[in-house]
Each structure stands twice: as C-alpha cells, then as structure tokens.
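A single chain comes next, written as structure tokens; it is the form predicted on its own.
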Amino acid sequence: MGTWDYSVFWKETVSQLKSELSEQEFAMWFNMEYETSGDQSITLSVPSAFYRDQVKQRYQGRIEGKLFDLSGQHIGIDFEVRQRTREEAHKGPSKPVSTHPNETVHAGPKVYSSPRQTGGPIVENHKAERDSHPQLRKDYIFDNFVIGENNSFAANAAIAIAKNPGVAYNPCLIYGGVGLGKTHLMQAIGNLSWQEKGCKIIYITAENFTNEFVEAIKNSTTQNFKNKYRNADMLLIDDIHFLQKKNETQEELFHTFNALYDANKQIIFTCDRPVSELKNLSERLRSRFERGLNVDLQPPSYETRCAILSKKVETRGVHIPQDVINLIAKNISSNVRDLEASLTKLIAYAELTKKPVTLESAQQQLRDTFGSPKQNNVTIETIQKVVAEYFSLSYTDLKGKKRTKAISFPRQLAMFIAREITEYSTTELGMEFGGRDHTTVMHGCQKIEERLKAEPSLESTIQKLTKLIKDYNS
C-alpha cells in the first residue's frame, strides 16, 4: 500500500454516495474497486473502458468534492480497467487488461495503449500542452462541439471570444433550454483560452458563487472572496438564474463584475432563459448582462442531431448502426442531452447482455423515451388547435386579441402547456400567440399556478389536454 492509505476516505465516500444516490444507480454505477493509493490520488479499478468514461463523466467531481470534505485536501481519482474474477477481487489488484487510448495506467508519464497498436505502450508527449484545467471537463472543447444551424453564431462567437478574451463580445450570456450545450460551449471556451493563454479562469455554477459568498459572510472572509473572483482573467458562471431573489449576492456580483469588466478580463454567463425573463433580478445587474454579446441555442436539427450522435459513437469507440443513429434523431428532438442519454442507455445495454444494438432493441428500451410528449415534435399550432377544439372555440380566437374570460383562460391554459412540453421561450410563445409581449406569456402562466393551487381538478384537464396534443399526429 505504501506511504499513503486513503482507503477509509474512500470506504466513508462510498457509504455517502450509497444513501444519496437511488439503489438501482448505486448498483449500476459503483462497481469499483479500491486498488491503492499514492501522493494525493487514489487508484480505483473499474471492469471496462466505457464503465470508465461513464463514472469520469457522472461522478468524479462528485467523488473528488467529497473526499476534499473528508480529508481536507485535493485527492485525485485514477482509473484502471480490470477484468477481475470473483476470487481475485478477494486476492487484490490484478494486472491491468489492454486499456482505452487515453487510459492513465501508473503515476509518472502518461503512457496510453491503443487497441490497433502492437509494437508496445505510446509515451505521450506533454511538452507544449498544459495540464487539464481542475474546474473544467476535458471534454468539454470545440472539437468535440457539434455546430448546426441551431448553434453556428453562438459557436463562433465563442471562438473568438476564446480566442481574444477580454477583447471581442464581452461580456457574453449564452442562453438556451435544458441540455442544448451553454455549460459545453462555455468551458470550451476556458479549455482553449487556458491551453493557448494560459489565463487564470475560474469557472463556477451561480448557486456554488452564492454559497461562496454566505461562508465568506459568516466566516468574516468576504475580503478573501473578493480577491479571488476580482483577480481572475476570466470569470465563468453558469445558471445565473439562480441568482433570483439572492439580493446579497446580486450586489457582490455587480461590484465583481464591475471591476472585471473595467480591467478588460472577460465575462461569461450562462442561463436557461433571455435575461429580460429572469424575475426578481436588479435592474442595473440586468443591465450588466445585458450590456455584451446575448446569443441563444436552439434544439437542433433532423440533420444536427444525425451529426452529434455519430459525433459521441466515434469519440466512445462503439459501433451504433446508421439506421439506430436515425431512429434516435428522428424520434427525439429536444436536447443534445436527451440524445446523449439515449446513446449511453443503448450502449449500456450492448455491454451488459454482451448483444450487438439492432434497430429492433433500440426501438423496444426506447420506447418510452420515444412517447414523452417533449420528443413527437408538438407544435404551437397543434396545441392551439386542440386546446381551442376541447373549449368549442377557434383556433384564430387563441391569437386574436379578445379578452373575453371564455377566451383568456383556454389562451393561458395553452400557453401554460406549450411551456411545459416544448422548447420554446415566452419570447416565441408571444410571437406564436397573436404577436403578445414575453410578460403576457408570463403572466398567463403564474396564472394557470395559481389556479391549480386553489382548484386541483384543473390537473387532470391539463393531463387530458397534454395527452390529446401528444395523440393528435399520431
């Protein structure tokens, strides 16, 4: 075992993650097992290289942030791949099967066997790229970002930005849905700007900045936290409508990115909605986000979505017949996210049953990814229709600007639907609903919750309707 043992650490993470994480996802994902440790790092084995991509990608940090809690201090995780029978999980570590590309076997150099390789181990050489950045995903860089015309202005604006920090679009907010790339592309945007410039970037999600701040407060530190956002070259934060109602940390976020912006370092925003959308945020903070480059993401095309499953097939080293790569894009729509969870669950099924992916077993452990009302394409027009059909109105009484009661609370129910299982932003809603300001599809909205408070049956109505506009292509 050596010098250093964090063995216990790891035993205590491990009974942490237990409690927190559902059964079924424990068991899925935390077959793993302790090898050893060195200065700062703890080695785990792990039975395959995809089980290994999957807990880097859902896990480490998580595991990494709560073994600094524990210890006090930075310690790393390694990954092996080991096939290990039962009686040598009891015997100890066993020796290392042939490894992913860019699997890190021992401390030291990093040395990578490549499965089309037989001439011995590729010694990789480091000398003009930087170490990983701590607070950014590795993979998380432009060349992994697939760029449609859902994202091209947004993607390029974000090379330039990466490119000349400080100097073109800033600040810059990049706003979209849930898992069309904002966190992707922002961090894409600190990888390249730290290996080509090496800048001090500091990235961080709103609500951690919040929770920052509130220690700072109560431990009589808020000198400390001031200097080390105010001294960054490039501040990155993600999910700024999280900021909502935080008064206190709104007013700490003004002063920091006041002076930031006045030194010329960039500044960089994320959030699931145009800022004009964000409630309960100060008018000269609005302002401030609002001051640079605005660009949103959108859910990506037919032809976009072809193009980033085949994207995420390559890079996983897996094979995922065209016509299943198909299936998915046609049938899912919404986000990149969603893509992604429906390639990983395939594959995970490939893996465990050790049977190749058909068009037949995507079609059947999809099929309810494939029925949720977010993925059959809804229209606005069809939502329109169907809701104006069940109250015996027109479908142009929806978009005309009546405001008879028999015609504002069947438009706000619509709109209040649209919300939930569309993409679209109140923006396009009020577009699509007669040319109305965002706040009129705000408003309807806070007006459908507050009548489902006081009349829960109108639930069920909500239900029936979602489920005929989910029905009416099919």
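Here the structure is a predicted model, which is why all the values come from computation and not from measurement. Here, rigid core means the biggest group of C-alpha atoms that superpose within 1.5 Å across both forms. Positions refer to the first chain, counted from 1. Compared with the form predicted in complex with adenosine-5'-diphosphate (ADP):
Core-superposed comparison between the two forms: CA of I383 displaced by 2 Å or more. Annotation: Cα of K399 displaced by at least 2 Å between the two forms, core superposition. Once both forms are fitted on their rigid core, the CA atom of A350 lies less than 2 Å apart between the two forms.
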Second form
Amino acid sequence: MGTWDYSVFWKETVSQLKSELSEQEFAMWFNMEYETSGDQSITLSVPSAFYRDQVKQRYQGRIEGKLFDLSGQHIGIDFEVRQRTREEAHKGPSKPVSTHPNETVHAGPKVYSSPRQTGGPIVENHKAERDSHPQLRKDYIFDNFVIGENNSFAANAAIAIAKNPGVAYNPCLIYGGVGLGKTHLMQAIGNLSWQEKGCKIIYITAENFTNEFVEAIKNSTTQNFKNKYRNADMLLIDDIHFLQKKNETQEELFHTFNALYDANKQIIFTCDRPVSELKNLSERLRSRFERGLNVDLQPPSYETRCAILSKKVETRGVHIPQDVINLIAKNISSNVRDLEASLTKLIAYAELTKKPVTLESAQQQLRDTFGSPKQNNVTIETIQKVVAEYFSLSYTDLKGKKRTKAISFPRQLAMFIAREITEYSTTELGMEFGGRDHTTVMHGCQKIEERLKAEPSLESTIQKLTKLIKDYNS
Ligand code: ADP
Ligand code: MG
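Would you generate the structure of this protein in the form predicted in complex with adenosine-5'-diphosphate (ADP), following the form predicted on its own above?
What follows is the whole complex; the chain from before opens it.
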C-alpha cells in the first residue's frame, strides 16, 4: 500500500472545479471523499448509488481530464458507495459548509437545542416494527409508486433521501402539476425514514402550517409552535405555492428552515410549479427553496399510465381486464389522480351491480369523463372559435403560438373562460392552447383577474362571451 498517492491531484481538481462551478452545483455534487489511490486510479466515496450515477454522468470526464492535465497521467476514478452516518456527514472534510458565503457558518459542531439531539447522532432503531405514522398515508410508499421516464429522476432522488436523510440532498423540492404524485412521493420518503430510522417526522401542508401559525399568534403560543417545527428531524411541507402573499408565515418558515438546515435535518417541499415562477415570495425564502435539489414530475406516458393503473388494480385486489386499463390510459393523459378516479368509478359500479367490468360497460360508464364535451357540452374548441370571432382574429392564431398583444389578451380571456366553465385542468388547457405549459395558463388567468379588478367592464364582456359559447351549438 502507499505505492500510489494521487491525493494532491484530487485536491487541486476539486479546488479548480469549485471555482468553475456555481456554488450551488458544487455544494450539491462535490460531497465525495477521497479514499485511496491505486495503479492509475483514485477511489472516491459517495453517499449513494444514485449519487454515484449522477456524478459519473455529469463530471467523470471532466474530473479525469483535469487529473490528466495536472499529473500528465491517465488517472481514472472509481466510486465506492459508503453511507455516511449523520455524524460523519457533519464533520466530513468535504462537507460543503463553506460554500454559502452569505450564511453564518459555524465551523465547529452545530449547537442544537433539542435535548435529545445533544452529543450524538439520532438514535437509529433499525429493526423496530413501528406503527404507521399518524400524519402519513399508509399507502403512499415507494412500493406503490410506479417509476417511469417521467418521474425516475425524482423517484430515485427521493429514495436516496429516505435512505440517508439530511446528508446528500438538502433541501429537496419536488415540483409538478396537479395529481402527478408530489404528495405520494414526499410521504413515501417520510414513511421509509420513519420505518427504518424512527426519526421525528412532521408532515404538513403549507396551508395548515399557515393556519397553525395564525392560531399560535392568536393564542400567544408561538414559542410552542417554533419548538415543534424546529425539533423535527425531517420536515415535509406540501404545496408551498400556498405561501404566496402570506408574508408572516414566510418569515416564520424562513427561520424554521435555517434552524433545521444548520442542524443537518432533512427538509422537503413540494410546489405546483418551479420556484422561479412563484410570485409574492420573499427573495430570501425563494433562495432557500432553490438551494439543494429541485426535481420535477412530468405527466406519465401511455405505458406508464397503464403500469400505474395495473398497480392500483393489484393493490385493490380486484379484476379489471387489460383492455379496460388501456382504454382509461388512452383517454386520460395529464393527471394520475384522474386516472385513479376513473378506475374507482368502475370498481364501485361493478360492486354495486355485482357485474364484472367489461370494455363495453367501461366505455358506457366513463363516457362523460372521457368525451371532450365535459360540461354543458362546451368544448375548448368552441370557446376558442367564439372568442376569436368576437375579436376578429383567426381561430388558428388564437390557439397558436404568436405572442403579439392583439392576440395575447383574447387568448388569456379564452383560457380564463375555459377555466370558469369547463372541468379541464390547466395542463389540458395548455395543450389545447398551442402546447403551452400549465403555468402559462395559470399566468393568463391571473392576468385577467388583475384586469377585472381595474376594469369592471370586462366582466360584461366575459358574460357576453360565455353566453355566446353556451349557445354556440344550439
Ligand atoms: P400531487 O400531490 O402531485 O397533486 P398526489 O401525490 O396526490 O399528486 O397523487 C395523486 C394520485 O395519483 C395519488 O393517489 C397517487 O397515489 C397517484 N400517483 C401519482 N403518481 C403515481 C405513480 N407514479 N405511481 C402510482 N401512483 C401514483
Ligand atoms: Mg399534493
């Protein structure tokens, strides 16, 4: 041993990369440690297999290039997965504490006020069989979460976090449209960490967090409130978009965040859009949300939708023919919750009538869920045609991509009306309006709402248009 020692080259490589990458990127990925050198190779340890695969993909070539430039030799890198304990992670030499210059960095061990926490890592009762966690749904576990191309990055990151909370990806933000599995994934992390480590987990929606905080102010119990949240080992806050405009709650969450983050406690958020698209959020809280790992959930492909439905059928222990599963998957594309709702409807009907589900009965049962005319026989196409005609625009322009002012306003108005009088989701509407993102639709509707406040006459235009739309087919 000791024949080879390339550690100086490694150190220099790291310091060069540190100056080349953004702070956030460096802090996130350069959480590897030098272990040993071998013949033309360096072994680094990383906290998880997921982490290793990501680092390989992102940086292996670049790191080896640097090692070559520095040493003049072809030095390869090998990875070793070694789950560090929380304590090691605290004091680990490559823990990127110094990479947030704007933060107060405590060089020594973190002083943390929870009595249970003083002087050691949390107690990890591995084998103990635990009752289910009171705030987490029992069925929101990884075993019930189907991984497809739309969510594999998020799901693998989630598993890595659950296995090693507070170490590698902290905080983590999971974002994506309605019904795509954010809550399921977040609670799956909680459930697994709870089962395996028994750490103190708090799950709460941003809405309830706000309500509790308001109650605490009212009853002068804010200190209890603070203690409760700042003593968690893992804090899961669902749907943070709700915090927009809630300034005092944002402030409180900011301090909670800092306390937990400084103590290497895992924090996970979900949001219905990327944080950059949230409005009325303090800059400092935004920067906390954006720190760490941000992963998104996309709508599932047809194959993944079929797999999800099959999984649900299996867990419910019922029989649904494959052609019925395919039928549902074909007709509902943007939201897993809607997929499930169709299935539930069929199962309920079958139980009620004591008849098996067949393709014919399913088609009949789900006709109104599937068919384009969702409500009052109004289709998006009708709305687009009527609005285009009213503003003397072409229908193609209205639903197309042009972004001139003359088109943008009528288009936003059409989106707004579609939101009001149909059941289409913003994702579905986005697709019908030139393949746009659901956030564009939300933004459009928001613009109209703002204008309505300033311009009451717009209300009567909307009413006129709505009437024209409803009368269109008669
Ligand atoms: P969100 O919080 O993003 O609105 P949820 O987590 O509530 O969505 O998910 C909606 C429903 O869809 C839940 O019943 C959940 O179990 C289910 N679901 C979403 N994604 C998946 C998946 N990949 N595999 C299995 N079920 C899923
Ligand atoms: Mg949710």
